[in-house]
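Here you get one chain, nothing else, as structure tokens; it is the form predicted on its own.
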Amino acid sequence: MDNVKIGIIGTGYIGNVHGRIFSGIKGAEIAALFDIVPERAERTSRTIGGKVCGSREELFDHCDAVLVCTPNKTHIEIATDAVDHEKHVFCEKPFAIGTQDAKKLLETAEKGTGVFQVGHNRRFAPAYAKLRSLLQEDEAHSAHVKMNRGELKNPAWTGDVGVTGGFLYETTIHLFDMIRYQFGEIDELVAYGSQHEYPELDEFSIIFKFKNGFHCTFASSSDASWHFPFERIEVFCHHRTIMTQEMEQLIDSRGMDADFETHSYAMTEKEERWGYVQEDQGFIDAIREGKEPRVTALDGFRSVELVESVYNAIKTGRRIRLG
């Protein structure tokens, strides 16, 4: 098989971050670019080259495969254009926003001929991989999972909701894709949330009920400082605490001693301890082998629900249930 021709739209930091990562995967080649202000899609092709396009048109005529890297409210139309083009998808998280945004686009992916990848790419990090490889050797009874921002002034577009649908599709989003990929599919769930530095929704205690009856307590809040960990997970099983620290570390304490074991990732690339080498290069065999890739449309749809099922039980102040 020739190699994976892919297109960019989208080549601010995250569509770089990508673009070097495929520069760099045998099988796959960096064949078109398009920005809306072109002279960063120039700059990115200096870097890792690749057809500068004035246009979503002239990029698909040049790539069998594309990646949507653009702000969170636009993903939902130029995936639909690259499925309708009949090019895999690769679209960064968000899936969509809004739950009727997020149906229409897992309906036109599930009826596209290509792969469809959404781009959670923490199920891929070392840390969390491993959390998952424990969890499947002990029974986890419960847990609780915090993910915060220092702030959200740097940069700018991160506290408007304009652009991102809102915090919790910013970033606690990636942490909800987490859960269900560790612990299962949601019941039902109760949520608080308040208002206090930016002009939106911005600190957030949720408590998730599990269809296997598992249950987590889940702690969100925007201007938290950069106090490290930043995202952590601590799972408790039969006197066992599981606990990672962002993607740098996992610690397990087994027993009734003060014995612990710790997993350390600090010495790993970052694109690799973050999981965005392995998740391209899953993109990339999902094609290659005609497979289904490890995050699916539907995931990505499972996702966008759980941020809604919050919106809405803070507003409404009713618990949620879940299909």
Ligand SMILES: NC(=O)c1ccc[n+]([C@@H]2O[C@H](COP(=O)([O-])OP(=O)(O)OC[C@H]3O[C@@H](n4cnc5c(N)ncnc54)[C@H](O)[C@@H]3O)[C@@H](O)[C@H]2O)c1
Second form
Amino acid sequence: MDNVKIGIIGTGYIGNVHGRIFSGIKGAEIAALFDIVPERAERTSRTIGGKVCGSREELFDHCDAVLVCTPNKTHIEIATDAVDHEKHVFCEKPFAIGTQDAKKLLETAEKGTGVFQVGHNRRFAPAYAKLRSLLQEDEAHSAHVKMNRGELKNPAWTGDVGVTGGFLYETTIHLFDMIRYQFGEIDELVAYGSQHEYPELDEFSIIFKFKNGFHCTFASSSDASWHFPFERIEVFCHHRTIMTQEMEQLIDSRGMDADFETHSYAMTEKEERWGYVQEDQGFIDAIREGKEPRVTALDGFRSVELVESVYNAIKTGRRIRLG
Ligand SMILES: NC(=O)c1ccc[n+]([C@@H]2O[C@H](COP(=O)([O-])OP(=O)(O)OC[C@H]3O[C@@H](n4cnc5c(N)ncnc54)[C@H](O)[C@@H]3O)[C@@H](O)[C@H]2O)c1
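Alt. form predicted together with the ligand, vs. the form predicted on its own above:
What follows is the whole complex; the chain from before opens it.
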């Protein structure tokens, strides 16, 4: 099979992360780049190659697979266009903004001829893969999860709710996907939110109940400074706590003798520690082997549904049941 020709739309921060990785994957090649700021695509082309295109249409003419790496609100339009052009699509998170658009994109993706993968990279991070394998062997009872962010200033659009869809669509959505991945489907949730630093809700406390009886608390702040770890999952099992810190470390404390094991991923390159390398390789494998990607359009849809359910719970003061 020929190399999979990759086209990148949006050559900002994450477009370049993926671009560097795909340029090193066997069986893939960077074929085309498009950014509404052409100098950005030109700069990227100088480092990883690829034809700088003047429009999306031109990019579609030169690739088999499209990476949607533009700001959140543009994902639906660009991903829909790529599916309509019969391309494989890797769509950065969030899948879409709002349940209605997410439903529309899900229908489009399911009718499409190619692979559709969503950029929930954390599923591939070694720390979270290890957590999942430990939880396959033991019964987890409950958990305490936090996903903080230091600021909503960089890039500037992350503080603009008209572009992001809201703070929860930024980093928090990654751990909404993660709790489904680790603990199963969610049955209901209650949530409280408040507004402090930014002109939108920016602090959240949530309780999730899962269909299998598992439950967890979840805290997320948008202005917490970069206090380490800003991302942590503590899982409580029978006389056992398993805790992740960022994607750097997993601590497994078993029994009542303060006996614990630490797994460190600090020496792994960031792009692998955060799962980007593995998710990109997984996208190429899914295309070449004609199989379902590890993060599907339905997973993308479910994470949007959770974001919207939390906003809805805060707005109405009600407990929200999921379907
Ligand atoms: N999975 C992750 O860990 C992760 C990390 C960072 C960002 N993201 C997501 O990736 C997306 C991009 O984020 P970023 O940090 O790279 O932003 P960025 O601002 O650094 O880059 C976005 C690029 O898209 C270009 N652009 C904007 N609208 C466009 C359009 N309609 N067509 C073509 N180009 C367009 C901009 O000029 C810019 O170069 C966001 O949705 C973000 O949520 C995911």
